[in-house]
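Single chain ahead, by itself, as structure tokens, in the form predicted on its own.
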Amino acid sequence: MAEESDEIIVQKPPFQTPKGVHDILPVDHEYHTYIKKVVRHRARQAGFRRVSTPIFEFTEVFKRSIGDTSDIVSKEMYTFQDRKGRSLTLKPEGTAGVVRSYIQNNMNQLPQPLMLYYYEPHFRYDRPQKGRYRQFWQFGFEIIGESDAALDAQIIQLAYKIYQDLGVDKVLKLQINTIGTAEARKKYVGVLQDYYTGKERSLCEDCRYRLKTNPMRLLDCKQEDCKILAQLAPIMKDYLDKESLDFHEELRGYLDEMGLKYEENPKLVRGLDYYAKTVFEFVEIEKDQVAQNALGGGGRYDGLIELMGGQPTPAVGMAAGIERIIASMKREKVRVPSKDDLHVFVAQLGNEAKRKCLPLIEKLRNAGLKTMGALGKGSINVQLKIADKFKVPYTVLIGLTEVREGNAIIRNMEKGVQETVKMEKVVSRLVKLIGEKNLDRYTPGELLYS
């Protein structure tokens, strides 16, 4: 007789995601995908291209467009090495990538300006928090190419639109700004830090680096005592120059003219050298009227190419964080159209029953009839409490006495009452009852429109 093993077997705890990272269940992808669409809309309407760029780029990528001093680079970043000892990063964000993909392939030599934007994962190695994610994804675009504050002013107008479109517009302000060229900025840079000089230690850890490296990031600190010397430093317009000032007067008549509110905010920066002009922000509000989250927000970066090693060429774009206007429509309850629930579910039992059922699942999907089938061993009740969970409007039964007369059984879920038909009519049957415009038919050349 063998003897019994006295090994204690360790049950293993279940894996769980990485901090930072969520999965998209299937009721946060009907969002995305409603997102997606909505955005293709307005881009197809507006002459905009898709473009898609790796989701990792080589280290020096981001570390010359964003610059080595930025939180991003210096704090954010996940970057590794492959098999030859290359540095290569994933990507943070949507820009660089897609100057880098205008310069390589020679986008310029297409006409101007270029209208491309994307939709597109990203990642940073930042502090998981409400809306904010170490994966998380985004939509942009990108008009490359001319230097016009009519410009500025149609992707404004694009991204308030879709906001619009996606019932979030009411949440949010449109707050603008300018910081002017380089060469004006480089004046304002001074006088920023001789203000900040004497007052280090009331400034956060960050701050105190950023006077060194990055003044004008000074403006933009969440910190409650860097964002009280924030309010009291000098105001960048009033050292700017005429061009500068100009061009924005300008983008705020296109703005005027098209109805679209906004405030001026003269703390709205952009750290980076590269950026020129015009800054935006969409700012969501809560009902006590105190600035949340920037749903999304853009700028002109007039020096960014150049700096990237192609030919000078001015550009302006925006960006928009999924996660966030998701939190956004979840909170003003707006729902979005499901086309996942199913029209059919064929209910079946015995052997014969269920090689009817088969080629039967088959026809009503090309009919354009979504349907499920519960194939397993469940008597007829189980089946029908499945059908009840996925909330169909019509159940297919096929049992021994239906196979033998060539019957199916039609049941309405909701009034729970039932009709015979032929086999060979469930599917015409069926499709009469669901109603032409609510299948889901397609032919390949409709798929190319879709």
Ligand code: AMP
Contents of the next structure:
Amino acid sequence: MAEESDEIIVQKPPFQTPKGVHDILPVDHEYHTYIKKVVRHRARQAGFRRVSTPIFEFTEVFKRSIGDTSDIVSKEMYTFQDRKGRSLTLKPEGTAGVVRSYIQNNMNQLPQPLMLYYYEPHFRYDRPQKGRYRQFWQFGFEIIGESDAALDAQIIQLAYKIYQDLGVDKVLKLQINTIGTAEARKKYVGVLQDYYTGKERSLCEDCRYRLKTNPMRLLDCKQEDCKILAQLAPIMKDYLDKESLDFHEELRGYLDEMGLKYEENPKLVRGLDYYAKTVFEFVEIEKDQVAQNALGGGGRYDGLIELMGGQPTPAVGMAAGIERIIASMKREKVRVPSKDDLHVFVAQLGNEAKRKCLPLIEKLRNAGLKTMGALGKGSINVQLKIADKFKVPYTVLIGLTEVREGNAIIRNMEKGVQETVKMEKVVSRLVKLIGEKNLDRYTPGELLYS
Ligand code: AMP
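Now the other one: the form predicted together with the ligand, given that the block above is the form predicted on its own.
The next block holds the full complex; its first chain is the one shown before.
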């Protein structure tokens, strides 16, 4: 007899994801696939090409571009040392990496303006809450090498078109502002600091710190007391230079021409240091006063490429938050096509039939019929129940008699009727029943045009 063990088996709790990160389950992948296709389609129409930069870069890439005093760099980066002690950071946003890549790969030699887009995960050590995660996906557009306000307008129009395609344009409003050139902004920052001096006690802790490091961020703080003070703060436009103001007027003219509705928000500053002149955001109308209300935003960053070591080169870009778009799509009950539904289940009885099934399954799949089958050893009834659970429209049944006679039975699962067909006709019959246009088939030739 085996000796009883004294050991107490402690059941460990199952693993969980770290706070603020999520699995993308199959149902959400349907949204991602759809969004990615819409973005790709609209990007191609406008002459953009896709770029992917690494998930991590040297920390300095983000510090120099986004700015030491920004919230992202000062408290939200996932920074670590590699085995040789080099400081690396998971990318918290897309533009810095794209600009690094532009310079490193001499993309200034390509026809300008260079129009690039991305669809990538990003990482910020943010306080997780609804709409704010530690890993989140963004798609974004960058136009590098042209300083015309018409391009700011085009990038806004492109983003708007995508929100429209995705069915969330109705919940959004576009807000625009100009924060002027870096030079012109200096004067305003001084005025702002003077205004807030003596009022520190009414500010939240973050804003007290920002007052020393990045005073413009005080304008878009969502804390009640800070908001009241921001309301009465001097207006940026009153301190900007003529060039910045003219540029903004031009942008407004283009937006009007395209019939795009917008609202001026003089408090819109955005959190990244590299912006100059145009800044914009698409915010949810219903959530005017809450923090996580933007579905995307961007602006002009004319000084960034030079700051990162390249030639002085103007540029404009935008990024959109995919989780927030998906949440809006769900709220708006936007349905996305599900391409994962199966067409055919193949059920068999006996080993010989199972052997015949495997090449048949392969042929059905090659013909573009989404097929599963040859599962286990259950009775035909058990297998039919599985087929029902997978909601397949057709089941192919092969038993001993069918093998002997070279036949198969095709069962219409909804109507419960079935027909016997010759084994070699099963594929063509099912293709007909499912319909050519519903097949999931591509040859490399067709792939070229998909
Ligand atoms: P930003 O570059 O911070 O303006 O981000 C652009 C867009 O990405 C925002 O408008 C949001 O839609 C989305 N986004 C930014 N940070 C997060 C986050 N922590 N979690 C989810 N989405 C985010």
